[in-house]
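Given next, in structure tokens, is a single chain: the form predicted on its own.
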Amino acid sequence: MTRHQPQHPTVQPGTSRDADAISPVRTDVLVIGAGMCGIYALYRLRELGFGTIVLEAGGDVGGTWYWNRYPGCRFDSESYSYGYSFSRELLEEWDWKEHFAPQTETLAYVRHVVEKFDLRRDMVFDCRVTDAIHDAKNDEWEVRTESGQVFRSTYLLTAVGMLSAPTLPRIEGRESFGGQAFHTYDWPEEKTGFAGERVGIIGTGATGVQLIPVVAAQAEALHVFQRRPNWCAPLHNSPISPEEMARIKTRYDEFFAQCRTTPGGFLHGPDRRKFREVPEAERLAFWEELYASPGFGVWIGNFAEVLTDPEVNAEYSAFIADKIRQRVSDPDLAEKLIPKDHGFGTRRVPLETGYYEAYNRPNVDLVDVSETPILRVTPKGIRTTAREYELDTLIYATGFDAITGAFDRINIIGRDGARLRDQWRDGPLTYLGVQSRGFPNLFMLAGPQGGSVSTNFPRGIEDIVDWVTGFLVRLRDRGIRRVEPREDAVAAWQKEVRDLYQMTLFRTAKSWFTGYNSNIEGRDGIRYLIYNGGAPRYRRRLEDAAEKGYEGFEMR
């Protein structure tokens, strides 16, 4: 794969990072990240006449679809609802092969988009940003990279991904293991199979749920170390025939219009019937239909009260628990796979293919670390309070420092020397999820408390990129050099975000929705990371601010 450098004067990797010794590359806009969000941002900014450079830590485009190459990785939203909607020609020429595309197909799609619109020439790869420092005198951002490159721009846009900062468990002895060990996010390209291996997987979140059935079918022995079980539901994936794809292409306008009406930006929206007004037999038949249907309907196509009323949620959780018992042969094992600390859907629901059936295989062993905690990683494998498990490969499916983690890993310094990670120590403080006070001209395209991080991602990022780039056009046309949110606007947005948490049961569960992460010290309290008002409401909030002259922002 040829890695392309943009058509701008650049500094060579390895050059001194001393800003005084380097002639920085200057552009109008810098975008950090070449995933789904950064790609569309570059397309739109170029169309609007802004000089733009995209800086990407990876070796190619794709973001999450570049890094997450673990076996079993795929969409949990319908392929044809996930792709970009901005180009009719693109929609007509691309054929999805499965209803829920695997990582390989999605990465091929992303690369196709980049080549079609000639976007690669304005991207720099293997370019990990370490520092972003605001220059108040010149109203510019100076961005430095791990390899010593320096860039300057009027505007800095982040498209760093919401699940792009992997975390490892706080277990002693990790470096002592004598076999191959890695986080799923850093999957080795050469690792393609597990025949004859003894494998350990720590974690049963969304990644583990996709990975475990694949490894179970190949490995000599698989030991799954479960900290807390998740509620999971079947994906029901299937191929898309050429004839069906042709029909889908005639319905794109309908599909995207439907996505714009639903809270999550998916094809699935809540059933607005009152739960207690629907007879029990009819409710159960509806639930059976949802469980047998593909995609997220089982979660977000349900009665709205399942996610707001504890009693309704408990009844539905009991229904799903019975499904797990039906699919797992060992009754005691089934009970270990049923969550007891949160209700169905109060954390993001992993969609699975044969996950529960994997535990029926004689080569698969579930280790419940709430009963026998892990003491340490050893040169041979993992030692719990019960025994040592000898392993050839150890896989950490231990998740991410969600949403804010990628920001915290960059030294972002704003006005008067303020550090963003310090300002966000107890949780992010934003206005509209777009900007933080004290960090002029820094726009977060998929940042905390914005709409895109809690929706079908491409649907949300097309909205926010269009809004932010429209704002930049206004600033350019009026000769405005600096913009940041007012303090009262930030305070009002914080209240709205917090109030919306009180309306759902998400607040009751330990999950990345609430900023919980047992792998990070001190992350056991609630952090208000997402906007729970739904995509249509968030879109109206953006539109309202724009119609009122971008109310809530100070422009100088």
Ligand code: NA7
The other form holds:
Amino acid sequence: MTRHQPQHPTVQPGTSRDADAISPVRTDVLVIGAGMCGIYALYRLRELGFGTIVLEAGGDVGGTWYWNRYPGCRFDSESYSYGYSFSRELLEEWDWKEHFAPQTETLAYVRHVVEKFDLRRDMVFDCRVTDAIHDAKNDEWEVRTESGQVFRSTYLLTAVGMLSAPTLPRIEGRESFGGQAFHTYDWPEEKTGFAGERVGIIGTGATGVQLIPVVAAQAEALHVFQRRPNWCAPLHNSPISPEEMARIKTRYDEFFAQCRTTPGGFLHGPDRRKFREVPEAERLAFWEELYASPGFGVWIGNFAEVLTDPEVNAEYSAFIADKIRQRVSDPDLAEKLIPKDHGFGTRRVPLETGYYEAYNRPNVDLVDVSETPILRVTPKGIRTTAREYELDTLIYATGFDAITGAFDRINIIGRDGARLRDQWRDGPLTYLGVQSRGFPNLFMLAGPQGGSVSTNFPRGIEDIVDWVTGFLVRLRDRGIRRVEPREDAVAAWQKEVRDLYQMTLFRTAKSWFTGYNSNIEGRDGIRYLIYNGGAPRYRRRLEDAAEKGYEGFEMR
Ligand code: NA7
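Hand over the structure of the form predicted together with the ligand; the form predicted on its own is what we had up.
Next comes the full complex, and the chain you just saw is listed first.
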């Protein structure tokens, strides 16, 4: 993968570690992150006449699609519902090759967008932001980077990613391992195959579930260390022929309009029929159809009660459990792969390609670490309470400090010395998921409690970028120097976010949706990270606030 050099003409990154020795680069808006969100933000801000610089920790654009290079990484949303919708020309010229594009194709797409709109010249790469400090005297943000660069701007926009702070297990002896070990998010570029290797994978979330079948097909031996299984369902990916792509292009308006009506911003929305009014035979036929169909329909194209009514959820979970039993040859192993502690869809449903069949291979075994816990990593591999597993490669598919992790890793200091990390210690506090009180002119584009983190990401971020940039235009036009949310607006938003958690069964499961992470101290209780009201309702809340003169914000 080519790593690009920073091209911003005024910036000489890495020239000095002494921040005071160099004069800061000044601009109207600083955006942190050059993933899907930061890219669109730059496009829009430039169009609106704001001087903008994007600071990116990675060596190139792409965010999620830049870092996650593990084999098997791909969309779970239909490619043509994932691409940007803002440019007709872009839609016309880009041909998706698969219904659910692999990471390599998506990264090529993202790079194409950046080249097409000449966005790279306002981006600085290999530039990890360490500090963002509000300067009340000048109503500016001062941003410092790991290599000692200093930037100043009127507005600071975060596009830091919601799953961009990987977490490693707190297992003794990790450093002692003699083979190669890495987190899926930090996948080494040169690591492309596993022939002749003994591989261990810890974690069976969406990432592990994509990776495991690929490794299983190549490795001499694969040991999967599973703590709690997830409910997985088939992706049913397939190529897109040129003829089909031509037809898709004629339907983009329809597809994007459809995405605007569904809670998740996907093409799939809940079935409007009431579960109990549909005869059992018809329900079962419908579930068979969902299981055989591509994409997320099996989860979010279902009866709404599957995600709200424990009885219905239990019935559907039993239906999916039978599917797992049918696909795994060893009945005892099948039982280990069926979740017992949470119902279907209450955690993120990993979509898979041959995941369950991978366990039918003689070179693959499942180590149930809830039965035989991992004691330590040794120089040779992993020791559980049962035995030692010798490994050449150890892969941590152990997830992320989700949604707030990337914020916590930056020292963000607002008005009166308030530290965002401290303010959010017991969970994030925002208004509309866009701003936190005490942090004037800091806008979160994909922050906690906002809409984009719980939707088909590009659909959500196009909405929020349009809304935030529209707000900035108004601030500029009216000469407003400082904006932050009112205390009562934050409190009301907290109530709305918390109340919405009561409406779905997501609250009943420990997952990154509810802020659970066993690898971080104190992350065992629920954290209100996500707006569960669905994309249409979130969009209405944004529009409503804007129509009422940006109600809830204090402007000076
Ligand atoms: P996830 O979904 O958070 O999954 C992490 C997995 O790693 C999960 O199976 C965890 O088990 C397991 N894990 C984490 N820590 C440990 C330790 N210490 N020991 C054993 N097992 C552990 O992250 P993913 O990367 O798979 O997916 C993240 C999102 O990326 C995904 O939802 C998509 O939206 C894209 P647990 O279930 O906690 O018992």
